[in-house]
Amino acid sequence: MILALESSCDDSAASVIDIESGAILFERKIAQNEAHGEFGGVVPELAARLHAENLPKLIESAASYLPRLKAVAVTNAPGLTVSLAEGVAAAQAISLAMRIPLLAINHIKGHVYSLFIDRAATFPLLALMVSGGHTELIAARSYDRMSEVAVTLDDSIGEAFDKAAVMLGRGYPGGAVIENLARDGDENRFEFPLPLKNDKRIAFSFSGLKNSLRLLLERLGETDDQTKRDVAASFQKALFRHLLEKTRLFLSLGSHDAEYFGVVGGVSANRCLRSAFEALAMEFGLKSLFAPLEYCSDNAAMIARAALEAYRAGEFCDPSNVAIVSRISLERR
C-alpha cells in the first residue's frame, strides 16, 4: 500500500491506496474553511500551523495500514511553501522511520488523476484545471508527459469566485456561494467585458472581471437579494464564457491529438460549468471526463492515484532532500 499526504494549500488530507488493485482503502480530509473565513482567503501562516496539528491526526487515523506500506507519497509542488513544507516533513519522517521510499507528487498531476480514481487512466487527454490556485489547459499523453498549453496571466478563476463572494457580502470560500446565488439569478441582466477578446493568445485572465464587478457594485450601491443573485449569475456567465472561448480557440487550431477532454479542480464541481464543457467536448468530437464531486477539491486520494503511477515507474526521491516548489507547475508547450 501507499500512504499519500496532501497539504498544498489549506486542506490537510491523507489517503491509502492498494498497489495491486488501485483501490482507495482509506481517505480523510480536515478542511480549514472556518479558520480562514474571517480573513476572506487563505492565510499561509495559519494554514501551516493547522497542517502541523492536523496531519498527525490523519496519520494516526490510518495507523492500521502503516505496517503494510511500501511507500509514502506527498505533494511537493506547486502550492503554498509553508503548507507544502508541513506535508513533506511528515512524509520524510515516515519514510526515514519505516525505511520505505518516498514519492514526491506534483499537485497538478494529482488533479489530472482525480479523473481516474478506481479505474485505468485514458490518454491522450486535454484537461482544464480550474481551482482557487490554478487555471490552465493541460495536454497529457501519460503520467510523465504532461505540459501546459494555456495558463492564466494573472488570477485564477477560483480566486475570482472567492473575491466575488466577499464583495457580495457572502464570505469565503466563494465557489459554491456564487453557484447557489446564480441558480436563481438572471445571467443576462448585467453585461461584463470578455477578457482578452481581441487577443489571439491562448491564455486566461480574470483580474479585469474582478475589477468590473467591483465597479458595478459601487455603482449599484445597496442591493437587494435578487439583484445579488442577478449579479452572481451574470458574473459566473462571464467567467465561463471566457474559459469556453479560449478553450474553443485552442481546439479549433487542431494542434492536438486528444481523444478525451477532462475538467478538474475545485471549480469543476460547478454543474453549469460541467454542462457547458460537456457540450464543448461533444462539439469537437471529444469524450468528456469529470472527477466525482468529492474529488474535485484538493484531496489525498488523487495524490495517491498519481503516486501509484510514480511507484510503478520507480520514481522515488531521496527522503532527506525533497524539493519544495511553490510556483512551478508543468512543462510549458
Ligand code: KG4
The other form holds:
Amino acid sequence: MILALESSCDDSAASVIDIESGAILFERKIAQNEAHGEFGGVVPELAARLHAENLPKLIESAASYLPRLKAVAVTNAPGLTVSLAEGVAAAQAISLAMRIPLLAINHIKGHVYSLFIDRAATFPLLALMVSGGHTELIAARSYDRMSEVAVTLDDSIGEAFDKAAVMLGRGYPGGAVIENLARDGDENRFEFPLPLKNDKRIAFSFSGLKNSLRLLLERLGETDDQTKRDVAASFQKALFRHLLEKTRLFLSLGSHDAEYFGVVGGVSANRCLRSAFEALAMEFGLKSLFAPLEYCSDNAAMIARAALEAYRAGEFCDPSNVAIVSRISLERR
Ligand code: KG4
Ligand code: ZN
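Since the structure above is the form predicted alone, I would like to see how the form predicted together with the named molecule looks, so please show that one next.
Next comes the full complex, and the chain you just saw is listed first.
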C-alpha cells in the first residue's frame, strides 16, 4: 500500500491506495474553509499552521494501514510553499522512520489522475485544469509526458469565482455559491467582454472580467436578490464562454492527437461547465472524462492514484532532500 498526503493549499488530506488492485482503501480530508472564510481567501501562514495540526490527525486515523506501507507519497509542487512544506515534512518523517521510499508528486498530475481513480488511465488526453490556483490546458500522453499547451496570463478561473462571491457578499469559497445563485438567474441580462478576443494566442485571462464585474456592481449600487442571481449567471456564462472559445480554438488547430478530453480541478464540479465541455468534446469527436464530484477539489486519493504510477515507474526520491517548489508545474510547449 501507499500512503499519500496532500497539503498544497488549504485542504489537509490523506489516502491509502492498494498497489496491486489500485483500490482506494482509505481517504480523509480536513478542509479549512471556515478559518480562511473571514479573510475572503487563503492565508498561507494560517493554512500551514492548520496543516501542522491536521496532518498528524489524518496519519493517526490511517494508523491501521501503516505496517503494510511500501511507500509514502506527498505533493511537493506546485502550491503554497509553507503549506507544501508541512506535508513534505510529515512524509519525510514517515519515510525515514519506517525505511520506506518517498514519492514526490506534482499536484497537477494528481488532478489529471483524479480522472482515473479506480480505473486504468487512458491517453492521449487533453485535460483542462480549472481550479483556485490554475487554469490551463494540458496535453498528456502518459504519467511522465504531460505538458502545458495553454496557461492563464493572470488570475485563475477559481479565483474569479471566489472574488465574485465576495463582491456579491456571499463569502468564500465562491464557486458553488455562484453556481447556485446562477441557477435561478438570467444569464443574458448583463453583457461582459470576451477576454483576449482579438488575441490569437491560446491563453486565458480573468482579471479583466473580474474588473468588469466590480464596475458593474459599483454602477448597480444596492442590488436585490434577483439582480444578484442575474449577475452571477451572466458572469458565470462569461467565464465559461472564454474557456470554451480558447479551448475550441486550440482543438480547431488540429495540432493535437488526443482521443480523450478531461476536465479536472475544483471548478470542474460545476454542472454547467461539465455539460458545456461534454458537448465541445463531442463536437471534436473526443471522449469526455470527468472526475466524480468528490474528487474535483483537492484530495489525497488523486495524489495516491498518481503515486501508483510513480511507484510502478520506480520514481523514488531521496527522503532527506525533497524539493518544495511553489510555481513549477509541467513542461511548457
Ligand atoms: O482544485 P481546488 O479544490 O483547489 C486548488 O487546487 O485551487 O479548487 C478550488 C476552486 C475554488 O476557487 C472554488 O471556488 C472552485 O474551485 N469551485 C467551483 C465549484 N466548486 C468549487 N467553481 C465553480 N463551480 C463550482 N461548483
Ligand atoms: Zn488543486
